[in-house]
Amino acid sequence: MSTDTHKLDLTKSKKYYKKIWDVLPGGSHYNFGGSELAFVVPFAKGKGTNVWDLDGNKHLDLFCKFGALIVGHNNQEYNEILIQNMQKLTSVDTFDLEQELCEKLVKYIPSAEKIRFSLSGTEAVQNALRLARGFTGKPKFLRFHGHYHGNADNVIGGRYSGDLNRPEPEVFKGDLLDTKGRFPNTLQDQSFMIPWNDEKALEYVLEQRAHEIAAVLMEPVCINGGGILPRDGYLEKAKELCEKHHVLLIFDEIITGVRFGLGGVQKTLGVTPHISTFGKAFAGGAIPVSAIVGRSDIMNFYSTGKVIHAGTFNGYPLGIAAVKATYQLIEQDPDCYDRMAGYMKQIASLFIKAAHAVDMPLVVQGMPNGMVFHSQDHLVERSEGYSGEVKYCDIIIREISKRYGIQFSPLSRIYSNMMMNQDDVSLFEERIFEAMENARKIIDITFPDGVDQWNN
């Protein structure tokens, strides 16, 4: 079979992308995906799970804007709700949807007794940390290797030092999340970092350092670190230890919230943190909205002015309407999670089959509607547990797949949306085998001596 049967002609798209570099640093709006070696395909329209580039080619969008786009492209019911609210009013401080929406969130989200809205996930996390410091009176927080909490100076980059007696994050050469311009020692002065999913490590550091720690901050499912699920009892133990040591447990559900259920993954897993942050799919994906939700006595530090939370567009009407629309659409279609998961399982199976057809190992792991793939033959159990070679192979697969009209999310993630259907699975099957055949050729050129973890 010709390996060019389904390869796309991207002449116009590449020309446009090249021009973007003149005015858009790095050819992208962020530093995760755009580079001189990568190609970010510019799109002109979308419907459901499909998007069309400037050359008119049809692509399968499994990127979904880092998982934010859960309602699908050009979802008419979602769009109409937003239009109706824009025609009603635009910018005011308080209006007539807030009570209804907040009561709905309190109903669904176990940790939500009170809610504050913001825009980005980064600012929601930063305000949650400020709230935890204000409530506990302690200065630092504990985070975990492989978890991502936004691009602020105090949470981006670093790694576990390897010594629980010295848990300050370690800056290291080659860290893709390290950045110039960070105030010196910000990571070390504000936080500790340890391995996730390790009860003994968490217990030890809290026993030694809880007098300094205001919050334990984690992704309840480690999507950013490889699609790793919490071990049985780990989240329960984390909460128990936090309460023992007067430390607040914060779940960063920017990715997992709404994508895995209207109550967040905390409801699915049955562990209620003290504070949570929601974002991305929380508002459907077309409108930026994030939220900080938590226990009343903690959230009341906002009410009394002891902790400041500010932002011109916090709780703006269109954003509130987008959150309401997202919840409304899912309430009207309660089977959507199982339906999306069914299509995603088919896609995962086809993906693995295509890899094996060219003698490449591949695993797909995580939650059904937010999966992660790895070019190795065993599941990733620790964020620090898979090699740079494997990660580079994943990047090659992602970049080659773009040329065949399959858009994966950066960091080798795969996301679903409510409008996904069987035709999307068929399109994936049609394209993925040729994409993997060509990815294998590039990998063989890149690693002529083979990839260590491939066992072949």
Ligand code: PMP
Second form
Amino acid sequence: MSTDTHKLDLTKSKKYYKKIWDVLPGGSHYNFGGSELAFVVPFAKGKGTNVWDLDGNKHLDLFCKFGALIVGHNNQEYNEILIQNMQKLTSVDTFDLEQELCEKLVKYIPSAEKIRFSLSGTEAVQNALRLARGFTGKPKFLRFHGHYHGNADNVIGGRYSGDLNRPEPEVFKGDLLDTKGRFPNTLQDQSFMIPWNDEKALEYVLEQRAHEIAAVLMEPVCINGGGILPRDGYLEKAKELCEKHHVLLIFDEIITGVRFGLGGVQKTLGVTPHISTFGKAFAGGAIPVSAIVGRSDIMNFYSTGKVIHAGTFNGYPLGIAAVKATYQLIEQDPDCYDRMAGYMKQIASLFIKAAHAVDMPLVVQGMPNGMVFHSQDHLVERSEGYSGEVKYCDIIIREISKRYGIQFSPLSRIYSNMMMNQDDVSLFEERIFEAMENARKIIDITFPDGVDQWNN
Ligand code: PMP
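Could you output the structure for the form predicted in complex with the ligand, given that the previous block was the form predicted on its own?
Once more the chain from above appears, this time first in line as the rest of the complex follows.
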């Protein structure tokens, strides 16, 4: 690190990252991180909220592996439980922890009367959709602009067409749907897409199309679409409309489950869907486990073999132990959500202060333990309602912050972990002002005529 700046010397890390492209396409394991322009910092070790890169620099990890890492890096108690479990049993079909864990989940999660485990969020959502089709006997589902539900052909990409009479998702330039290798029209054939948080739109489309819709699929708090909360009464209305039309309401709680509460955000918001999916932080963040949970009469379609569900590693002992460990750690530390939220609120206000110091607008929204920032002066209320320029500025902020040792998650997210402490806030304060000064310079070069939304 040089003496007059917090900009990190990343020589070795950059060299490694460049070399890895030879064998790892795009220098990353997914297409949301690396690119010719973006730099994915390789890390060698972590503790709590901190991770150290290959040059030995300390970073603040507010990325938390897309929100999965809730227990923090190298959490001794979590590690110990996993190690003990590995020493006890490696791989079997069913074992002596499952009943206890399932009973616990049933106790916490309002929509869970029965549970099936899987590995990724994508997989859990696909199985939830299949279950809904099996249960209702109808083929399609309805989803919402800006909500993300995994990387399968039938859920990735698309935007609202702007016409409720033609609610098939529309492709646009630069969209995830505008990529090769997808089976033609899978998304359009299987789903409809409308704006979220709009009761009238939902009512209208269900009136017209419910005869072919098995499920309404949504993020109950829309983190992927910008950190947007449901309007008062919207979730209740969605459930009422679903029940009226024999459609199942699916809450995709892959981000919100556990991160916002052990019972999912459904418990906090007081609306119980028919099926929900859990993943990411569900097993603490180091071990992949997802789950499909739901009402008994729906889940019994598995018991009777009417709906197929499979997977070699479903319910694997290490995964089950990791979910159990995560619930145990949080149960022992019930104030952890408020404590994390306290640090996150300080981080949000420092971030806004740093942006204002260089004359840039910035808002932070969502929930304290899963926040989303936008470089504009008002909250994003509709995911279709903020501009490409603002999104680009947010990417610049994230990229520049990395060079100062602050790791935000893609799509401008900020995530907490249970090991967070006041030192993390201090590190953020020490670095964010310089990072924002630099980001401002890059934004000015990128948009010499100014950012449209900042001038209105
Ligand atoms: N649903 C939501 C709401 C998500 O945010 C994600 C991942 N970002 C998924 C599903 C897919 O999960 P995974 O990446 O584990 O397949």
